[in-house]
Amino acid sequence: MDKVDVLIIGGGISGLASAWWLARSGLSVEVWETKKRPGGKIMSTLQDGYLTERAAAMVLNFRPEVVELVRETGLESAKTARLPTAEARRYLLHQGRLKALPMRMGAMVASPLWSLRGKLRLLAEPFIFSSGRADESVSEFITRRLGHEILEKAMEPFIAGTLAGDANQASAAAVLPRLVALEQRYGSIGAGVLINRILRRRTACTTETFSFRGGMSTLVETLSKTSGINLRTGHTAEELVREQDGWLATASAPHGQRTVSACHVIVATPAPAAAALVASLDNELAELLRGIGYAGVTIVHAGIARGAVGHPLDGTGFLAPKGESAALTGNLWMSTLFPDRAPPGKVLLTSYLGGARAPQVADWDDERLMDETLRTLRPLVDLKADPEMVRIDRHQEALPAYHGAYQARMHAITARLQHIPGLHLEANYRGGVSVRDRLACGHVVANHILGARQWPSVERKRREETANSGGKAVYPMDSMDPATE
């Protein structure tokens, strides 16, 4: 039977992120992953020469964590930006056409897409009173301090576009964290923003959207490949048992059953495999994770000819707000914002249907996905010819659905955890869905594991640094901020 110090179940960039944190500092690690490839839903596809995401397109990052794995890691030089035709404009789809969205206060109050009431209402928020509530959905939230017009024109596509939610259901605390953050200690919105601009302009982490060479999957096949982590695929997890000292964890793999023991396991899979795999040690924290739900999002690219779309593609691409869409969430224009997305000549446009807006696209065939598709892109970005190129991605369960009362069962869930030591939750339905927010919650479990014990690997790894240092230690957790966000 073999030993680890860490048994992560789930190869997903959950898994793998907090692998590379715990390795790094000398923890011998184990990662489970049932399917044959790691990375979870992230896989990047070429196909005719157009190079597709299966799910996440892009890392928008601002946070310091996310930059020192990327550099430590070897992925600095592989990262490709965005490209400056796509800094300029985020579009909205108003009224049967595309808009450019404005982005910073002054802009919104003069720019077309708000009525003079909606304008005013904006002009307010400043003197808008908290409401004290810890539960308020995000149409709650928005309209409460910024009106119902920023909500339907503005928030709502962003919710359903970027998360898969929906704003009458969605935890404002959850999907709105910083937003919400704002009032409760300045009161208002927008004098946070003003205040956190004047102190932290000059030691705040820069912020950036970019991809890699080769797309997503190069992050994946990176953290993967690191020195210190055992990747085991086609394991897939049976049992978890409680020992004295630590864990004994049963899978089935491709030769036969295998048991590992471990003297912490993290658990990065989806919550309804984590329930299952719980159930025996916690009833209670099984029900909390069985009662998150998911939401279906069916993505649709299409690589068509540059000379077919009379739109000039100058930004990133759109959001539809739903009384402009039914189906259709949201367009990125991935050529535009990414180089070697498309062939030369051509353009790859990545249309979301579905999520918590309409369950029934997962029920579409490819022909109606295709026609609803290309009537709504049609008219809006000048299309005059089919795709000649269509790759159709489908996820039944997405992303969680971060709906309800959703932080006092984050909130529940912890508790659970702390009567269970050593076992750890970690997935995109605690902590946030993006990349950015996976990478940096991986760094926060790791080091809540580093802390709970002395690591006699550890200790060594600190010894030697050490010696090849003159006598001066280099542990290069030492210097991070455990604290959560």
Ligand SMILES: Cc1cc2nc3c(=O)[nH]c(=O)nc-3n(C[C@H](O)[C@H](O)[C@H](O)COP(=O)(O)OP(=O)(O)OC[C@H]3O[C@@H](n4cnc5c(N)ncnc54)[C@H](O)[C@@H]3O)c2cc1C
Given for the second form:
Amino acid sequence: MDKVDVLIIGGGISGLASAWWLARSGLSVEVWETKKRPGGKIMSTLQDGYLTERAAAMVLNFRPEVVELVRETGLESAKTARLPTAEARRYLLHQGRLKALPMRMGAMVASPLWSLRGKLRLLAEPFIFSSGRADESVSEFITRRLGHEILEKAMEPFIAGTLAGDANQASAAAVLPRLVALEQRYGSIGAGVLINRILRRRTACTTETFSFRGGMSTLVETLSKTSGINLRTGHTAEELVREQDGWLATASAPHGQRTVSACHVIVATPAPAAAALVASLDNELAELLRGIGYAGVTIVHAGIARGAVGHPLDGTGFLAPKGESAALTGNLWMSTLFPDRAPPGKVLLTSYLGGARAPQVADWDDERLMDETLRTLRPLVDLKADPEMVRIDRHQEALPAYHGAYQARMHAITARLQHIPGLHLEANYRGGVSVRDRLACGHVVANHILGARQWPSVERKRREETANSGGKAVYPMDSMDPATE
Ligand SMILES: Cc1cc2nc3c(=O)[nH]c(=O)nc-3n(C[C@H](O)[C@H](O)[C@H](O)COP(=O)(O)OP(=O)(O)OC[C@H]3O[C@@H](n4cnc5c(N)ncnc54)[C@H](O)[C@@H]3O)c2cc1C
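Could I see the form predicted together with the ligand next, after the form predicted on its own?
Complete assembly follows, chain above in first position.
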């Protein structure tokens, strides 16, 4: 039977990122992925010259770990930065038309998007008391601090468009952690932003939005080919058995069963699959995982001749509040965002439908999806002809809904894991859905495992690297933060 330091179940970006941080430090890592290809939800497809994304289309980064990973994987040269035209604007659907969304406090107060009453309510924000509640929904938190208009016109479409969630159910602490932290620390969001600006408090790296040449699959392919990572596709984990100082795991594999012995196991699958795997170890943990709901999302990619679109497409795209659009939550102008997403003289518009707002969309056929998408887009971007390329991607369980008392559920999961040493849960229902958060959380779990005991292979790599650099090497993990999970 093969022995590995760490077995990772699930070859999506969460599993691959954890694998990369561990392998970089010298641990032996095996990744089991049930499908024939790695990447999970992430998949870039070139169709008729248009580069489409099935899930993540870009990384919005402000974390130094992500910068480090991109640099060390050699992906820096494959990065494509957001084009300057797309930086200019984000649009919001308002009274049947696209209106530029104000991005700064001053512009926000002056914007015609809000009524005079809404603006006065916004200005009252610094004088609003904290509710003292840890379990407020996004709707409760935003209405209390900024008023109902900001919720309805800005925050509801943001939660629906970026997280497929429902602002009435989404946990404010889970999905708006930075705004909630500003209230907790300074008593006000506006005051907090101002104080941070005056003190020039910034994150350790600048914010940037990027993708890669060849799309997000480039990141997946690079991580899965890293030396030290043994990726086995077509392997479905079926059983986890605890041993005296490690784990025995069994998968159904293309040529029968595969069983490996591992010191640590990271389960990097969506919550329902994780629940099935841990049920025999801890039923309470399995129940907590089963309680995490998911929302479906359908994506309609439309490739159109530039001349057939009257709108200048001078921004990232638009978000649609539920009062304005029943099924379509947002539309990204991919060819404005990044180069080479559409052939010359063409544009690529990507629409997102469904989510918690309109679960019925999952049952629509292609014709109905196209009708709804074009009916919504036609007047907004002045569409004069039908698309020449259409691609539809469907996710039944696209994103975990960070709904209800989510933080309490996460704390309970962490508490259960304390009793199962060597088992880790690392996927997008824990710590954020974005690729940025996935890469950063992979760093945290790797640190945790590396700090758990002495690893001879890590020591060996450290000695080799020190010798190769004439004794001057700084071992990568020396510079990392203490482990916290
Ligand atoms: C439509 C959409 C748009 C998005 N846009 C963005 C964006 O622009 N920017 C951004 O940062 N994020 C975006 N995201 C979020 C991001 O893409 C996802 O959160 C992330 O890709 C999820 O990665 P994951 O590894 O946690 O899960 P997954 O991708 O679901 O991977 C889990 C893997 O586990 C495997 N698996 C399951 N069970 C088993 C088993 N028993 N044995 C072995 N393998 C198993 C699955 O096959 C899968 O490959 C978007 C998501 C969606 C759906």
